[in-house]
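The chain below stands alone and is given as structure tokens, in the form predicted on its own.
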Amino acid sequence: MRRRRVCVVVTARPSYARIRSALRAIAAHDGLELQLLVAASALLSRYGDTLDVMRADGFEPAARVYMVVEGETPLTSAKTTGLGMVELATQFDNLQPDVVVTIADRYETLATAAAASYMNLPVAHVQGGEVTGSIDEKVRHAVTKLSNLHFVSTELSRERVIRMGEEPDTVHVTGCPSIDLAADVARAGAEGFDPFARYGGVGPAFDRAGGYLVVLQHPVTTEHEEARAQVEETLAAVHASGLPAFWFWPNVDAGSDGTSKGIRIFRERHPECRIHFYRNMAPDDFVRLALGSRCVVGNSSFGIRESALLGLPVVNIGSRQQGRERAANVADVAHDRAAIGAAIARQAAVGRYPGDPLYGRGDAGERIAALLATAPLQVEKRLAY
């Protein structure tokens, strides 16, 4: 019996710490192909040379697709979204998978769900059926209604993606696959890595042992024209909270080039400031720095979901991870210096909350292969209404 070709498509960095367990057991199942296909920001260097992690970690691509166009606005966003399709049809058309793989609410992923479907594909999506802020959300739902298998992280996702029309059978709690790799990190602890000697980074090197931040603030695409004035406010805040910090940059998004910008001016205008950027970092080192953090700040889903199996305390700023289902270890602030200050001061106290598995308990991307492999895969979706 001929295996099944799942084409799993990873667009941006985040995109593959999500899915990485699943590309594992994937590639290791009897009676799946795995066939890579990376795109987008996850292609460019200046996002954090992810197509090298992917790599180091024994993943070569079976295909490529150059998408982005530049410019970090709704209208090049758009634009990408368009041209993804174009090429990613005429992938999808050369390597001929059974099934199609897409991950998550960006752009990218609508242009994948939305090519898939065009040709006849069947197309999986992992992480539907969640609530957040600016207009993630409704890609997630414009994805899920495009897809035939649906891998949801939660009960509660679950039945939303049910209430949208789609067969209950078709509908699978997994947990979430990026909670996998905050598993196997919290087993194997944080010891024994040096963030400066294996990765450089700018800025200066800091003792680590008094305690420390890590920061991921992305702009709200809703939100772009705001992004350099709440980057600033979150800026100002952690140099005030005394103490030092890793920052990540920010996700090729509308808004991108303003928080970017508030980063670099702060840094001239502030060389003392004890904050230490990184571009990006293999998924498993990002976890190890972040499990030895005193408190993780910004408005990543990693605030949400790694760090709740994790007992990570987390300081999310605006709306951008609004109505997600979170844990205890979350506090939610606005994009104001003295309320984010005030909030660092109390989690980076609190030391450590109980994990909470409420994305999954480490062992989602088995389970998705499982599925891939088993699952009835419908192109003509059957009406629930």
Contents of the next structure:
Protein chains: 4
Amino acid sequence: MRRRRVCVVVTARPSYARIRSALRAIAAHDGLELQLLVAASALLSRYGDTLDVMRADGFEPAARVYMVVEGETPLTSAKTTGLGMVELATQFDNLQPDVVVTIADRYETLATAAAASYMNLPVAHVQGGEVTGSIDEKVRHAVTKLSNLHFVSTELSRERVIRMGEEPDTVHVTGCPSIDLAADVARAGAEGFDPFARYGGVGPAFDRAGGYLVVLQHPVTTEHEEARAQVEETLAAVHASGLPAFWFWPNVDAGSDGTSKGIRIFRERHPECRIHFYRNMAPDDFVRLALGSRCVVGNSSFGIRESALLGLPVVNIGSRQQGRERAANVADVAHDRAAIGAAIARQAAVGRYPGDPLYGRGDAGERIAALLATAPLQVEKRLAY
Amino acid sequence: MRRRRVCVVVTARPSYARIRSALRAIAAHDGLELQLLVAASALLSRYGDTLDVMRADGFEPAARVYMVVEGETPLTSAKTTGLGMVELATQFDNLQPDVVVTIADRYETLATAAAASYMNLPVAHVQGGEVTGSIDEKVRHAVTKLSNLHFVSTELSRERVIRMGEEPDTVHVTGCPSIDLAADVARAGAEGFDPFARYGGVGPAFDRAGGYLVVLQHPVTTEHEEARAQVEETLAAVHASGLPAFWFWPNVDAGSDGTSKGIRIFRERHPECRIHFYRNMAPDDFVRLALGSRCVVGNSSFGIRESALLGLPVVNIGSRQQGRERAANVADVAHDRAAIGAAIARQAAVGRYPGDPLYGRGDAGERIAALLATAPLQVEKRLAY
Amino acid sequence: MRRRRVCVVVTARPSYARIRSALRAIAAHDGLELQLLVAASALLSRYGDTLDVMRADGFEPAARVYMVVEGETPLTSAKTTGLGMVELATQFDNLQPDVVVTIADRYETLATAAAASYMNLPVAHVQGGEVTGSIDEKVRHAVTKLSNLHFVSTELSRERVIRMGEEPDTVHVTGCPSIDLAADVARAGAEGFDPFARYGGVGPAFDRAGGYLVVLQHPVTTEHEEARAQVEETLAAVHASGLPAFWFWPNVDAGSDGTSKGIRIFRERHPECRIHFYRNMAPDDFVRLALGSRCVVGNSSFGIRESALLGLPVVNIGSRQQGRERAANVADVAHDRAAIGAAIARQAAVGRYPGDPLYGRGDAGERIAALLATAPLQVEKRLAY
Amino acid sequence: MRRRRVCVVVTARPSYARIRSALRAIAAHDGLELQLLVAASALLSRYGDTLDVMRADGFEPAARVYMVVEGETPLTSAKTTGLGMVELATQFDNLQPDVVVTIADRYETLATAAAASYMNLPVAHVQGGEVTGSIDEKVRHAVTKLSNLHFVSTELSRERVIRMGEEPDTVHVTGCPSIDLAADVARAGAEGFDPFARYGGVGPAFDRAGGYLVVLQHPVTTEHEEARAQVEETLAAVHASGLPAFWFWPNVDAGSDGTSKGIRIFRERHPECRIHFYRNMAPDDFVRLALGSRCVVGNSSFGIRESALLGLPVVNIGSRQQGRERAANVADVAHDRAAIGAAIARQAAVGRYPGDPLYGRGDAGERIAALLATAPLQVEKRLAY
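Same protein, different state: after the form predicted on its own, show the form predicted in complex with a further copy of the same chain.
Below is the entire complex, every chain and molecule, led by the chain shown above.
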């Protein structure tokens, strides 16, 4: 029997981290042929040369699509989505996949799902049914309605996807594949990892023995004009915490110019600050870095998802992760330097929380590959009520 | 107080018929400013010069967007959607509307809703919550998830939209604005309307006194390769019915080349056939034509929606209207010339059914305009469960 | 040594006829690998399913690009060119050709040349240096300035390309490859070819023994609003000539809707007219048809180029071929039914003119392939003065 | 008489500097209406927020078009050009200009000229006929062939444009409008201008009394992979010169990521270096800065054009300005730190050269406006031989 061709569209650094274990499992599966389509900011060096990371991991793209319309405004997000649809359609026509996999809630996720749907290709969606409250949530649920197979992270997400009218047989709780990597790294331990030796980055080196913070803060699409003011609160709080920090540049998105500008100006004004900046890091090294930290700060999904199973103390800032299920390890605060500072102090004193399998146990990639190999593939669907 | 700017995107002949009464009511409303954006097949002469019809009705577009990538395959549908997103985004940036109105379930409907969503514009969707079972249904529900205001046709549709997780306060049963026109025309009566005198068309004239059929058959996206075979069954049945017929060319969509080819070849082979072909007709004249007919044949939504209130006998063919609520006036048959012929014979003998307000009472346009003027407009939303 | 990869972009029915012998010679050449990219109207059934013809000739495309934005106005021509550039760039990135071949003066020709130029790929242009006076001429010379190798049809064209500043070493008089096919067919003879039996077409059959006309009339881009009036003059003259005719539908271009409409309405008004209409014909059969005719009428380049070597009497109408070199077989007339009618009468009485090798002797394809295999390929160039 | 609508498309920081005096003269002319279309990198903050500069100068855009496809590779240059054509066509359709003005030799210049040509709009080209030898030269001459009016900078350029086949009546030596601004500033003098006080920038302040350099180095499209190595040579030479320097970030183009990376890493490794970096500066302030310098270094056209009339010593590096006419003030060197260093030393000792009106006398803007108001506007053209 012919192997099923599975086209996975990876469009950003965090999406790759999220799907890597599934890519591995698909590539290794006898019944599947992986067609890796790398697009959008995953091809751009200012967002971390994700393609290089992927190649170092042994993945070679079947096609590449440059599709980011520069500007990082809501207008250019819309145009990027449109240009992506035009080009992804041509690629799907060339690749003739049996099923297209799309990830989470980015605008390219919608471009992927819509292009595939119009071409009568079955769509499998990873991470449906989660609630976040921004434009991302609109997109996530729209993608659910365009999709035929749903690989969700939690039981609650499954319930939501079914309530939206999807057939229960098509909705599978696989856990989130981003957890798989974290689980692997945690099992192996992070001893001997030296981020300064391994990665360049910008800013001073410091002694990690006294503890450190890891910070990721992305702009929120619907608050993109406040991106700079928001990052300035976090910068002030981290600077005042007395702990040194590793800080990561934001994703490409409406507002990321503001976030970047805030960081640049802070650096110029505070050359004494013990913050070391990275554009990117191999996903497993990032987990190693986080495992060695006292606390993860910002608004990244890592704080909500991977950190649950790892038991890491987290200070989650602002609205970006609003509405997501969370375990006991997360402290939520507003964009306020005093509140952020107090939460960092409390969480940095905790040590570790017990691990919680809320978002998966570390076998999501394997489960997704197995389902892609065996689940019925069909395009037609109908509201289940 | 500044009037709310309402941008309505009209992309096809049937969409215009569907929204015209709402356009009138928006243009006439003191609190609203209509921004009419005409795009896609509504600009193309081979789909009936819809823009000319709109201008004759007194509507002038604020912008025009050519966006149809020629080919009428699933691939070009996807590309058209993408190109539409790129261009509509630029237009929304110029027009700066307060709310964007998108209609039904076409691919341009999704392009409109997605472009507006990414630009943080509130989206109002007309005709959500209906069930049809093809790619159109995927799109319709995806648009629901991108939209902030829902103007649905039936109580059952409202219930479905709410079950998909929309806030009940944002879901309004307005009835379908396409019914408004039909109700107006039915009230006024169709006496004196002569389709031959008023419209050119192609094919022989005939005596309408003995009764006639009206036929509309569109290709089904997911069955686009069978479009020609399907139309041939209908042609054979209509030809054999003994009744003359008025026949309308199909919408632009995957498969319409096949439908057109089937019609062209039939015409060449049966020059004696009493079928008169039209590309298009003013919507009110179409209602007049249908009111004078013995039976409406094909798979158009007119047979399901307007015909309910009008009580017209309908022979509905194939899967295109599957899953839609219908009144007692509809007889469903497969793409089979014998079955179609038998159903035509039965329905042509009925006369008229009692009118059923299933899809509205004729005041949907007014209700939509009133809601657009007063409903809270917001972009943010969250699954209601 | 690795074979040179030659990417030939074919975008229209007449371009294919023009380049076929070169495609054959490239495919057969030991030092070359043919990458055939089929795009634009060559993929569309309403312009004759050129791809099917190509496949029947043994050519399989390396990639297909749907890129025609529907509308056939100057606006959509510009948008088609732009969309083509976007998509062709992605294809060149996939195919990694050593040289890109672009043909004549269509808008897709410019899209091809510009995309390749920006990607630092050498461009070879077929049919540079000819003078026609419309937008086509602007484009043709702009393509010359973007190109690195020039395969021109005539000595005068070579002189013009050099005067425009191109290095003489890069400008080669190969003759026009469209002549190759005509020369082959003329050698073999057209006996036994029955256009009615071989091709469907629309309109009455007639006796060819008394002689017949062959008509091709395309809209002129800069006169696109007059397309319908212009074709009506020709229709009237042909109808009045007393000779039956074979008539071909126009290319996709601004104005072709007008031309088509003119033809459709004439057909309806004159059902008695002895004109048989074709959408398309295999290029060799077209030559056979022309060889059997009394006169070729219209504004096609066939009348100027192939007809020179074949010695066919030609009535060339209007400005479309203005400025092109022509042999003694061509009579030029304006868009005036009387003038057209008189010229048809004179030319139909001639029989045959002596053949003139003005546009080539029938070996252009072989010469082009040989040059592509051996000519230095470079991107950089500089005005030769 | 209706004023002629002149649509000027400005797509980059240097293009704006180049055309500003013409914009002023067009806006002030009684017979003209300025339609300013701002697009591409002129809208992007990482290339200097050109739109803000324009607004500060009193210009408000009639339309904005985001069109840069991110990536800065030859592939994305091609895609940007294509996307630009699609969108500019729609804008021209909205604005209905009488003539479109396009500037120099950028890829957006070709997009502008091609879109306008296909829409049957007359095209006026500023800076045709110059010789540079890279992809820019291909584009410049292709734009000449698409254009109907030519406003050239030098007598030699005029001769070249005519030799390329343009009608002599349509080719006007106006001088280069970029010279106008420089002439104005030189007349007024640069006293009292303090770049540190007026502009932020990055890097140390220094005493300007001992003299300083001004450096602009852009990547060369056809050498884009060497961009980083090339800028490192210049950085080393400037650092070793003993003179402090003001350094400007590069244009958006294939290779600018490499140039930027080279600069960033140099800054990190040489925190002691007396180089102050700017993203941008108002064009008149840039002239003031250059007037106060000992020498202008790099490969900007400023060194060739404006500097001629100003008599500034220039060290011109590499191939970017190859083939351009130059006055006695320019010393040409290769990408070699020793050669660059020696040339800086020699030129910094000169003081000032006599001014040379090679590229104009400072009245180009006025002359261009006058010609746009009075020259015959036509689309049709034909090779003049």
